[in-house]
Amino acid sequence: MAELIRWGIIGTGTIARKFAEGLAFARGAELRAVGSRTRDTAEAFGERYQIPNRHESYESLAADPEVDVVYIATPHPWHKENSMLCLRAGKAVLCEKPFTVNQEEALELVACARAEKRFLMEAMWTRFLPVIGEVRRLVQSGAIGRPVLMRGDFGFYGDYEEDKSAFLPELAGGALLDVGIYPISLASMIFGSSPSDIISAASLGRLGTDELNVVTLVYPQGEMAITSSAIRLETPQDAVITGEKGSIHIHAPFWCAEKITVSLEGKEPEVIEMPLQGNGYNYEAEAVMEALLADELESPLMPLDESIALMGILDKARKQWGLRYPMERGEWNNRV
């Protein structure tokens, strides 16, 4: 990296720590604020990360005039306040997925963006992993022929009271939104991001929010997805993608994988591991600073309007559960 990049992050919880984290190993960066909603937090996250400038409002560090790019790691609910804020303020942005709460959202936040011609993607930092590209590479050279089916979880055991914000519907809880991306966007990257019809079912639990839901994507060619997630329930969290002339297993956690098992017809199957330098999010830091440098607005890895159009296919999903959130006012969207 020619040049040093300085990043800011708005908030101190677990995610920003582990980008935080990171960051470290990202060539080039220089993590050089933090923002907090006290001066507390903002000075404990700054000495554990040894950040030399700390704010005690979201407001002050979008003017800091030292950084160049904002980490958004705030909860779902903020994440479109919280990244118009820095994008008006002329910062470059890196948003935490989900992108917004819902596809409205969505539209509002890239609007914005490119109103004020500003870098913005959604911090879908698998997409970044070296594994996922090989994936990728594969996908499209046709080493398994053409992609027809993908299956893929994430579930995990939340406690109610530790892991509280994930089934808060204040919080936009629930397991879609907080885990069910990943593989929906994984659906994405490899048969694109509109399926003409989506068909899914969603266990909600006490607070209202989905604890369990399947969501399976069909494709204009007859493709399909069959996508798991949950909050109260531990699942294998691995994903598999069949094509015509073989498979590609992507090898739990599929979401920070290190490995993956290609099997094509008349061939052993050959294990391709490709460990992580890092804890895996200095990855996408590094893509979002390539494309600072080279003056992009956006990624083409994990591009604007597909963010838009996995946010719509999440809100397709809940229509279907009936689980709207309180800040989400008025009747449905009518793209949805």
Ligand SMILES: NC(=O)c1ccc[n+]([C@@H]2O[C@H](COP(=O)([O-])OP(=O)(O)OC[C@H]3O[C@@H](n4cnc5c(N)ncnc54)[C@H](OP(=O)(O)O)[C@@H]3O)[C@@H](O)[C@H]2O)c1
Contents of the next structure:
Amino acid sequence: MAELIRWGIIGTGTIARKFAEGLAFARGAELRAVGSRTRDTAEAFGERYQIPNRHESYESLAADPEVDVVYIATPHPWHKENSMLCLRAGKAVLCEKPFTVNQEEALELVACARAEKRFLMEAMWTRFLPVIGEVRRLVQSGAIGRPVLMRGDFGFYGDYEEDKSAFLPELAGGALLDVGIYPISLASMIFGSSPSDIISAASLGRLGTDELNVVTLVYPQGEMAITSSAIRLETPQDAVITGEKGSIHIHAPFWCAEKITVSLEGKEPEVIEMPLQGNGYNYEAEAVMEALLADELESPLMPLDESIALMGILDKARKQWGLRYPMERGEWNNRV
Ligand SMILES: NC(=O)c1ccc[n+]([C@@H]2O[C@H](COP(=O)([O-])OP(=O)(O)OC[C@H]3O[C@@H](n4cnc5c(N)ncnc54)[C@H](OP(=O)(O)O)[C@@H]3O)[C@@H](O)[C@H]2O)c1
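Form predicted alone done, so how does the form predicted in complex with the ligand look?
In what comes next, the whole complex appears, and the chain from above leads the way.
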């Protein structure tokens, strides 16, 4: 593989645009190709980001010999299918969050990557931000003592008309899969991905998906994480990790944090600021490229077994609310 890593993007929506902008800040990245369902959108996106190879189908993008790694930026129900298309065509894949719709799909996707011996990673970009690296360092060094409690929330006010896709069951909508994955993933980073208990509740809206939820994770040694997410309610959007000797406050919005406050017993709180260089998506892209250059098949910071476990947590929470998506009931065929 060349030192310059050549990226392709599948999908041309909101996050595809942000990722394309982020890639411009990622050292060693070249945005070589885009794939869309139509020629016009591929051309328009290609024009906007000066991408030479513009494909009018995802299949054609996957087959592009000038692409090393593909970023999947389609809605949740197509993550598995689009990722597998690329893996089977010999590409490395960075797939948007939530990794898949449920754990069954995650297992299938990871099995495919392992069979094809290709790199795959869930695009949980928060993990790769500089200040979140500092949080990991502080926790691992024992600075706050044993971490015992985490609280984090991601809630925004979505409009039914403007943000309709966030609510639609056929797009695996609802707060949990859309944004609840962020605080749950943060808890997993701190306490591990195997809670011994999951206690959750949700308020389902008029389309039957969760507009507000609380998911409490209890870990084998008694640690707890209280997470919540919402798509019709603006919440503080911060997170706090409390240990036996102090705490770390990740300032809002915690999923693209630049600032933390570390409070240790008997000391003045210390504010640490690590401004993003770029729009934040460049860090996960750089981590992918580092892994590819080192011939790794997964990321040590966002391992595949953890992504599988996280989907299992989301499944269990949804089961407690009786929320199953149409494709899980065999009622809807998610073809593009
Ligand atoms: N990491 C983050 O910060 C972040 C932020 C927002 C969203 N996301 C994730 O990224 C994914 C995409 O979200 P988005 O907000 O970018 O969505 P979006 O604006 O609706 O764009 C999705 C793109 O996927 C393609 N697509 C394929 N099949 C589709 C279908 N049946 N309906 C609609 N679009 C379809 C379309 O591209 P073509 O027309 O070109 O084929 C579309 O532009 C979601 O899984 C979401 O959770 C992540």
